[in-house]
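Encoded as structure tokens, the following chain is the form predicted alone, with no partner shown.
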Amino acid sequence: MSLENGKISSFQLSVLIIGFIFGASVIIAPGQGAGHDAWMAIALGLTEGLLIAWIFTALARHFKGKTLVEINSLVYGKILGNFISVLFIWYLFHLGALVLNNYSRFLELELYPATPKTLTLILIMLVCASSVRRGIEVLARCSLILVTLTILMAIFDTLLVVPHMDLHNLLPILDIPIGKLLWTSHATAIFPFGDAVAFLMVLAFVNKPEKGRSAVFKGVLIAGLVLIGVAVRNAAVLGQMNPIYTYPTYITAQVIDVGDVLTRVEVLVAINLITMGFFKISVAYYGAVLGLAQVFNLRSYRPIILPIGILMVILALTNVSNTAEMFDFANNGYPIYTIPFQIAIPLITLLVAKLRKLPQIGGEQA
């Protein structure tokens, strides 16, 4: 009996990926290390991110209808395959905890400074646990509404800050050492675009598997273009102060003031930030519980949703001690830490599968 009976369309997959990529990137703005050239770092990172997407979608096409846990068992055998799967599940679990921590800190610093962090984490986790319990199909349907509203809000905010923009703030172009630009672009490729490798636990449930790769590419590309636009907007509005602010997208929305009537729009922006974080946490959370259920041959993943959620909250509370450490890890540690999960595991698994000429159950050559 299948652990997941839901199916999603390729369009829903694209929209869900957009929400997933927006997830933490609207909190920790990608490309910040490049200053006013952040838009260029994002563009270069998007190119590398599409290459990462090509690798893991090639693996998914090779084994249609299989999650990464099932693929690992076929390619490496039960013992080694489960070991590699547990490593990948750890990555998903850790990713969910990191994003959970990011959002709790944002709420603590900008909106609810007097609210205990533990309470914030528990409330966010309960919402995510509820969506995971209902399955990937419900999560995908929610994305159609919430991601659309987020993109419309980004366009609306940009139009309102046009009077505050100064394109001279984007000059001079390439005013950054090439080595730093390349590192920042790689960090951007890994986070947020490379995190889409989590969808190796979701691609098996696309109703038309042959459209899975194009759906992933569309989602990554659209999300990347929106992030480039947001980076240009933030730099044009905030100027030299842009790299200094912890949450530049939120600060940019604070300058909106139309006739002393339309103000405090940043509250709506904060709501959008929270909903996008919900998608990223939920997808990582879903992949972790589904993967564990497959590793241990459980009849359902639902009984372990709450225990895994509690552990995720505990890790979010203890993993990063302060905001400065969070940003340092995101910019310097995470781009190295995730290479085995985002690139090495999918690529090596694909190569081994081709070398062994494994039967492609329900799949075709990539």
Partner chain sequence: MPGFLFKKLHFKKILNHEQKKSAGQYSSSVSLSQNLEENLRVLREALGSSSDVIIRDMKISSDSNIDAAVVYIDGLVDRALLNHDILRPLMFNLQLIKDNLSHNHKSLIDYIKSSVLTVGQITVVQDIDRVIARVLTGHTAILAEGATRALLIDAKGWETRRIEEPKNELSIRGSKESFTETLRTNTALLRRKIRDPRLTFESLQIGERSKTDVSIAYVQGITPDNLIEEIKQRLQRIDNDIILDVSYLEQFIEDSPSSLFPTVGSSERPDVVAARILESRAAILVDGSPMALTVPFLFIEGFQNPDDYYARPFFAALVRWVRLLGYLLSIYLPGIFVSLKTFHPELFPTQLLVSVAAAREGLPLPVVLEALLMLLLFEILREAGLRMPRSLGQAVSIVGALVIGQAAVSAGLVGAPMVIVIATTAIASFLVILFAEPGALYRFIMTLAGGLLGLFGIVLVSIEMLSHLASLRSLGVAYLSPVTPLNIRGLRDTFIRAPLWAMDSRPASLDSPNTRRQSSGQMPRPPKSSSQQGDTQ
The other form holds:
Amino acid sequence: MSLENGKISSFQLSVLIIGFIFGASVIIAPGQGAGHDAWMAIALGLTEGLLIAWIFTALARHFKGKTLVEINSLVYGKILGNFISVLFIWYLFHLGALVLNNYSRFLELELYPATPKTLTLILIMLVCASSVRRGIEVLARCSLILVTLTILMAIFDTLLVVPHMDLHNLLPILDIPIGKLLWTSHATAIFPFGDAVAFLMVLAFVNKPEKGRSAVFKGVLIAGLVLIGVAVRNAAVLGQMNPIYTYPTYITAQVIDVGDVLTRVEVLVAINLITMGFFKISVAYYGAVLGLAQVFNLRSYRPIILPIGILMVILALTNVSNTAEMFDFANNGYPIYTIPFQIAIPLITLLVAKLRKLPQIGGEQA
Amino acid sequence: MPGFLFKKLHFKKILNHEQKKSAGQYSSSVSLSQNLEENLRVLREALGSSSDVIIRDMKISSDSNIDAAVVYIDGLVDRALLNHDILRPLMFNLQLIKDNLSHNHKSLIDYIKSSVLTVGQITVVQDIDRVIARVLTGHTAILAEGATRALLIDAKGWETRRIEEPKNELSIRGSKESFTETLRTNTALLRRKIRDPRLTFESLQIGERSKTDVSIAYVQGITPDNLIEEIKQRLQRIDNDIILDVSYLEQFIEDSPSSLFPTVGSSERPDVVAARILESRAAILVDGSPMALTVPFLFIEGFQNPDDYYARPFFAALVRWVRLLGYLLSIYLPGIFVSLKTFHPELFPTQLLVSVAAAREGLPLPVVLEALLMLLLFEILREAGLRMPRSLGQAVSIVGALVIGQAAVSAGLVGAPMVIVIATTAIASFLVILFAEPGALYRFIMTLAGGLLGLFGIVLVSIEMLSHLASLRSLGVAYLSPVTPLNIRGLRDTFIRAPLWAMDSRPASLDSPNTRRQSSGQMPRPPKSSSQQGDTQ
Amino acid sequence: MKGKQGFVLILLIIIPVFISGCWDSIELNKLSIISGLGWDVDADTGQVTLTFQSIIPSETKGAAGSSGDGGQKRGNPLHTIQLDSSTGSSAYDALNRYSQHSSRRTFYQHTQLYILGRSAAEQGIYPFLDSIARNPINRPNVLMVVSEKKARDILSIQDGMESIQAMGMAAEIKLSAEYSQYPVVTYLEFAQRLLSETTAPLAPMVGIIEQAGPEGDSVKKTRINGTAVFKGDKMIGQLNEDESRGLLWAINKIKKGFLVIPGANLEIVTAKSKIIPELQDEKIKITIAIDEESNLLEYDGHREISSDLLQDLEKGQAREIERQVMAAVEKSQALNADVFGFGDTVHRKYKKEWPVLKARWEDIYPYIEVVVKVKTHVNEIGEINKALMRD
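Having seen the form predicted alone, the form predicted in complex with the partner chain:
So here's everything in the complex, that chain up top.
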């Protein structure tokens, strides 16, 4: 426990989760595959996401004050536990790299076509690294301000774009085949909601562990509702063009034009992306670094921050070669790839723990 | 890099410390001897042959057979007091006493203290060290042959500045007095504001050579005890030659010396310090400095101003927002302007872009350089205006205005929009004086980031800045509280200023043992009958 | 530990300084800001000609160092823009050719107008749309206009009070929405219709007229004078003034404007319309319900203003509106282009049947039965309440 001395309140946890979920979804509109029914896909995905959250918070409640790595070594023993922990850490690490990748792709396409991705990635990584070094407390504190700003900006954008909305664009409801809708909603359950499983590394530091679950639920729910609102807005403004654009939220903001003066405010969306992405990367980054330090029994996680960050940048640079591939992976590969990490590991660990009646024996937990 | 430097400095400090200790001047911690000559010799040795050290020999008692000496430093004591109430009673009144004290040296000192001297504060000491130290602070010492104790009389009196109007923290409605260089005056100013018996001034001396008096002011039961302990510990750790100003202390006790932002508050206004003490903070006063430090210091305090509390709440809230906005503007405006111009011209409304582009035509310097140059010029002007003798100040502003404003534009060296931006920034930077220094530094950083990486760079630096601010603590209190970590009740004195009757608790983030400030529900309600009367007439 | 925070901060500052070299930074005085873009295609060779109207900022007011001569230069608006064309085998080819020969980097994000030459529009504008949409140089609310002749001709006409012609024209088109005569179409709206399964894209048409100038010479001016109707990406026909108004009535795009009926002139205050499809035995019936309120501006008759008269006026309006809408319907059915988006409304209401209908939409559309139901109301009669002249 000496690895992290900070404590966060359940309220801060909720806000941090909102920031985390907004992370990449400000840009990669979730549920886009469902066309104008995206909001429904998100709503269904939100339910499934809450289910996933239920599973992993159940695990966290079972072992109060323990991160997943500690839980694993308790439940499975040192060797097998660490093996599973390393798998989970890989997931966090990969998640961070994926978000970094999204990030740099967006910047390259919309704002900085000529700047090398390596540079943007390294800069983002450095900023995240310096916050990760400061610990979860600082991340949580930043999240309150930045998430509030983001939500305010989203409301601002939405109000300004009202004159361009046509709610008919949302009709007919349920226009896509039910199978596709379910698949899309599963994809949204996994990304962005299910990714909150990364908080298994953070839930241990909530000052009132019994409130952890409701905080996670609140965070996921609020983020989900905002995303539904954004999906409705985008579909109403862009209509048939919604599924065409790579970054519909950005285009929606470009539509804003109030009297030729209040116009060209899409940069607000870009700022939202950068700030919210910061949280997603940082939390995943933090989880990976902290987990690794726990696996290897380091006294501090700080020395491995930069090395892990550099590896993350390298993975981000190499794993996906173009935007089409990124979307293909996000829509088709990712929802399956993450099932073991988001659902299987927490669920099986919970079941094994129950079978072994572990928390009762663990007099050391408190 | 700074860390490395700090380590080096620290190492050097330790070295110095060792040297100083070995060089020790008056390491004797001896008590006074019975022999007056011996005592005076030690004193002379310690105080040296300075011309301002006066050692007045005399014979006292009824038959003038006891040698005694009065030791003081000329200029630090009140001469009238010395002559009338010390020398005169000693040399004159003592002779009238018939009792033969000459053989009872032990009681002589007590007798002088209890029956001879007509001054207020007298202490009896046995250490010669204490005598030396106190004489240096302006006390007058009386030593007598055969006595192993000395009397120290507080007869300080020297030229001081009168209490004047605050120069830096102006207020329209508030009191017009400010701290002076005299510690006693300053404590008196505070005492006059807070007449609570539990208001405590704890004194200590800091500074190896300066022996500066330092006072920690707080109200017992309101300021948390652990805070006082922590402050004392930090102050006692200081090992320095001289404390010239509170800022010396500030740099020794602050939580994060590598931060650009101050984590210790300071004020020259007694009313501000009194208010902060009652908000369960502690104040540190230093003799010789017309400023008081207050800790813990929160970020939001930089945006609070005494007038906020004297004005009506709605206006106060407006002014708070103006200050906040102005401060953000002063940091961000040049950076954003530069980044829009060089990276994101698509974000200008078209008409504005055409104007800006028109002004940009034919200018020789890249925008970033132009902005940095203008910022530098502004800083030069500011510094010159500050340091220049008053009489020349006017010239600076005239030349500055002409050079920056007119000539540069009409010569086609700088675009007019840039001048407007820098001028706005400059004015905005004076809104929040406390953070003007970090503001100026961040302004340069933002401009650079905006010029090199556009808005992306600015956002990254902002995140880093925010995360840095969020990680700061001032004496254990989160710097950004009550905003984050959020404390809803604390927000009543941040972005708004709630009416005084509604602020019934002390700031919760300061963790006071006595959180209740006043009874709630004091909203003034005029009696109903009076208003009806008004209507009927 | 504290020092390392600072270390990261300083790294943050220093790294970009030394290695960035500012790839994406560009000084404003090295940009050529495009205000209008024209697209022409040679009917025979298929060669693409792009016409660029760019702003010359130094000639607009407020240029640096111009304070001395008090902005005398801004008198002649012809100097504020520059017109240039380049030809290539595709949109990007032409674009690149243009960029190669420009002293400044072209900057498209402030383009106000896309002007499509008629022959280009008739040959299909998909290559143009794609080349624009794929690039972040495009903004969704750029106005789309079809030119009667070549796009270049339109862009070269100096018309109106604005110093930058394309901006002036864009302002004119936007203002025309107030009169609800021709549709105002942004790139986004055009693309939305293009993407729809059945709905036909539209764009206003701009022509050139000649007027007598102040010194007896003839002056060319631009006028919006019709609505181009597309099928897919190809322009197939055009609606005239009446038909365009009818179209706007039906698709709920009437904001304000004037309505002339025999003997009277009215100002439209509010208008709402709804397209209600009905599917009966595989036959589609469309009802267009229009609800309109207006003020009386001018009445040429001699009758006393009475509720009788107002009722007559209301009936007259309803007839006129119905006539306009039906004109548009007939024209669109003749062109077999679903400009009203009937298909989409059917799709919304009859989701299950739609796949079948969609396949046969080409055959169904020309024979759809359209009923127009108009409800009108005269609100105000103006400052006089009787005829000015006695009978």
